[in-house]
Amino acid sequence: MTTKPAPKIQRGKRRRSLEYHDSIWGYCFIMPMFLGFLVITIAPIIATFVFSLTDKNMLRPDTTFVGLKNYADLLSDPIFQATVRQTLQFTLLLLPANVIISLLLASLLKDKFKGCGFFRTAIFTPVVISVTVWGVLWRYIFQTDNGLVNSLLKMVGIQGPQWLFNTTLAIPVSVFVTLVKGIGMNMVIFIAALQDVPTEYMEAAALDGASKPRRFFSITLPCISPSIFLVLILTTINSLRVFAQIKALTNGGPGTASYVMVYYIYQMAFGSYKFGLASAASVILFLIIVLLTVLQWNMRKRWVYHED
């Protein structure tokens, strides 16, 4: 007499059926992200795409598609085109300096001895500070007749320049003021990586007559490259969205030497209602960063340890 294999058949359905219900209350679940994640990015970048190729303007109900003039309208501006190298020009000034200098703090403090948390303390509490509130004391520090810093350069028979309303200035005050506020956010994420170099590669280069600058080189920076690759792809794309700083500092000025592509966007929509140059600019924002992300991405290889 044979078995009838029908109860596997239905434990197989009912193992099914408990599978469809778990993945049904699972989109349930991610549901309201996802949607949320639809209108407040995805559409805006639609939005944004679609609205440069158009006239758009908050002044005008009409709006009438131009295709690629505005792309062509910017590439021919003079404001444009200064705009685009300030911008490189702050991540070229920026990006090395912050790397270097949070690294070293971090080989400083990434061992504990008396006064070492408040250092760390000290270096980190910048960041959680409004970018508003600071860039307005930064400007308040950096005044030309009752600042803080040329009042001490006149303390000692020296003419301090006027930093926020000198062409050549503007642009490297704001970029160490961006530095020393985010500067405590890199430390951390290397101080981390330091600790999790492995003791016991220092202590055989060590016995093998290896020189600590040696070491660092050879064994320390290998070691915490994914981390300096994290802190290069991070700092660069918020160097090249840098808007709030440059916005409390110099507005823009003098003139426009200060300004970036972030302020211009925000110049070009709020200032001139002109939503689809606006828009033109931020397309080509998105591209420069997404063209740097993907080189530094595709240079990794060849420095970042553990990669293939």
Contents of the next structure:
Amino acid sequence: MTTKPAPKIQRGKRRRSLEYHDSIWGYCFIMPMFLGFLVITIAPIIATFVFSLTDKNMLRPDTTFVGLKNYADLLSDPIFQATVRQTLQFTLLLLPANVIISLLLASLLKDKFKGCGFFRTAIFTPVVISVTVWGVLWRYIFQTDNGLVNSLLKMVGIQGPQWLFNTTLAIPVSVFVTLVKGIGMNMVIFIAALQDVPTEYMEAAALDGASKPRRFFSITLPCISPSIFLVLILTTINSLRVFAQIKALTNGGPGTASYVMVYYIYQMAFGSYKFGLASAASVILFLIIVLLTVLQWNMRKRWVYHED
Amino acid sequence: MKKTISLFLVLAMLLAALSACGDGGSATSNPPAGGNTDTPASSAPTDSPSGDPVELTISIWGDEARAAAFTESLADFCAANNCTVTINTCAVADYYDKLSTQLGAGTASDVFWVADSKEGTYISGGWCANLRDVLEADAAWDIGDFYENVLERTDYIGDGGIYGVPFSFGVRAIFWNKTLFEAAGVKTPAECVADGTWTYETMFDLGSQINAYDSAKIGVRLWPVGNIGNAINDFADIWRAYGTDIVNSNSTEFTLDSEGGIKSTQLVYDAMFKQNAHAKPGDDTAFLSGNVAMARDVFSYMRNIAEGSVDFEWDIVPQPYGDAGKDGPLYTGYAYWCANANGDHVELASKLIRYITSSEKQLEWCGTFLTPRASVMTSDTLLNRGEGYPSPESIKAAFVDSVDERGLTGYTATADWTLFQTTAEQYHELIWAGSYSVEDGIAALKEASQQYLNR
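Alternative state: the form predicted together with the partner chain, after the form predicted on its own:
Below is the whole assembly, all chains and molecules, this chain first.
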């Protein structure tokens, strides 16, 4: 009788031993990924924070600690101030246009009809094209003298503007090119979300006499709100980090009229070799992205369906 | 216990990974102290202790075909010096980003190319080795064969060193489309040269007539206006033709706010926006397309056209004159071979530069690069380019006689020359965009850029 509990203890020990044994192997298996994450992601982030407190210049041997001087210099630099404004302008123009147009396209293409595959493919194709190739292609389309756009305008007697050499147009044109490139991805996300909206709700609302706009705003939109939230977050982050389109289209010009944050960072790091200043600008961009993402994340509770 | 072992494992593997990332202390990213002396590595033996061939690495811009051609061209040098060469190519647009990163990380090639706009930064930063001793050790290399001052101008440190040897210089000529001129019935640049009326005003007037003949045609394209890129390169010839420049001879003062500076810049502005004579900003139409009547470009562009199977006839003439006439020197940029002062094989790298910049080798490459060596510039090899090229007389008049007649100068780049260039470019773009008048734009540029000039 007294020996009966012993096997239970042994079984428990063996189980724990097996769990322990498995967990060790588990850690070993994730270790390469974890180390890669540390070395490729975490270490550069830490290095960026550290460099931002120094006057590091890639082509100078000496580096000294300068505290928050880089941040002070940046915040008092009129070009950096304009760059932040232009980046936010880019985001504010792109975000609503991207969400509304991709949702509109998804609404049109969610149902199967003859030719819908062609349209879906045509709209999605720019997503898989290299962003640099895309930028160069559009630079030719927007050429002043012999570009496609101005040639078409000339055919109807209109003298087209210098699309890429105009301080007012440079950012909107860049937004347009970015919009056309990325809209296919958001459209696919919305098509998947729209196809998941329960048809029973729509049928019940139709029976109750709800109009199409009412059904869209009262049923469809709440049902796809998690997808809208996802698209908002991704588009915001991507628009704040825009670079290649600007580099290929306007090279930041005319003057600094189309400088955006990442282009400014690139210019500081590889044009001026001022890594300390570029790192400080990177940290500011990081903080802006974190701030906007946290803001959106907290606001989701008010309007995202299925969320607590 | 489980947590302890896990933590131990994580730390152990992290340590292993970080150790693997280290360089074992064999390399350093620090340049030599003061930047003006050879490193101890420069006196290291060039042969490896084991007798195995030493591998020299070279960074150049261009494509794989160029790398293969250089590898072949260096075959004799490799055989004589028990070494091999590995040539890393890169698009010119990304070249300096890559080179700077590699220099900072201590992984740059033993030999690399640097253009004069960047040389001030690299040389004053101490990344380029002094080549003078190695170059002078071989009398046959003939240091006196180079154009005056072209070697000495790399001495940013003031120690009398030669920190780079030019393999290319960029004197430019006007390429013109014979077929288009004939179709338009407009007086040709060659006729203007012959009757002594070849000025910038005349050139823009001809361009205007071409555009009036066909509005889809561009009269003049002085630079790739799609992205101006480098306003100083683009404008230097015109400024000098009008007796001025953007800076004084030692780059200490901004001088473009002179009468000639404003006049010449205004002339180009008017050619773009009033005469419709010049391609507008934001246009990339190339001469090769046949839609440009006159384009300014460098010697090697002839090869692009000759091998480009164009369906029109073309020729070249010297650049036009301005108010300064023959006293307005032509501008040139230079591209240099430099040895990595922090590399493992500085002496061998310096010898390689001496070899590839000898008159024989530069003659071999003269179809691609115009070299500031008198012996190369007057050679039959350079002038007789063969079928599909302009006549030897045209080439001589455009690229050799014009230099002899007007002279040739570059800029004394400052350590912050890149920033000066960027600022100049930005303000020129703002002038083209209409944000400033020419005069106000130049005044604003002066205020913004003076900080980057030599102090």
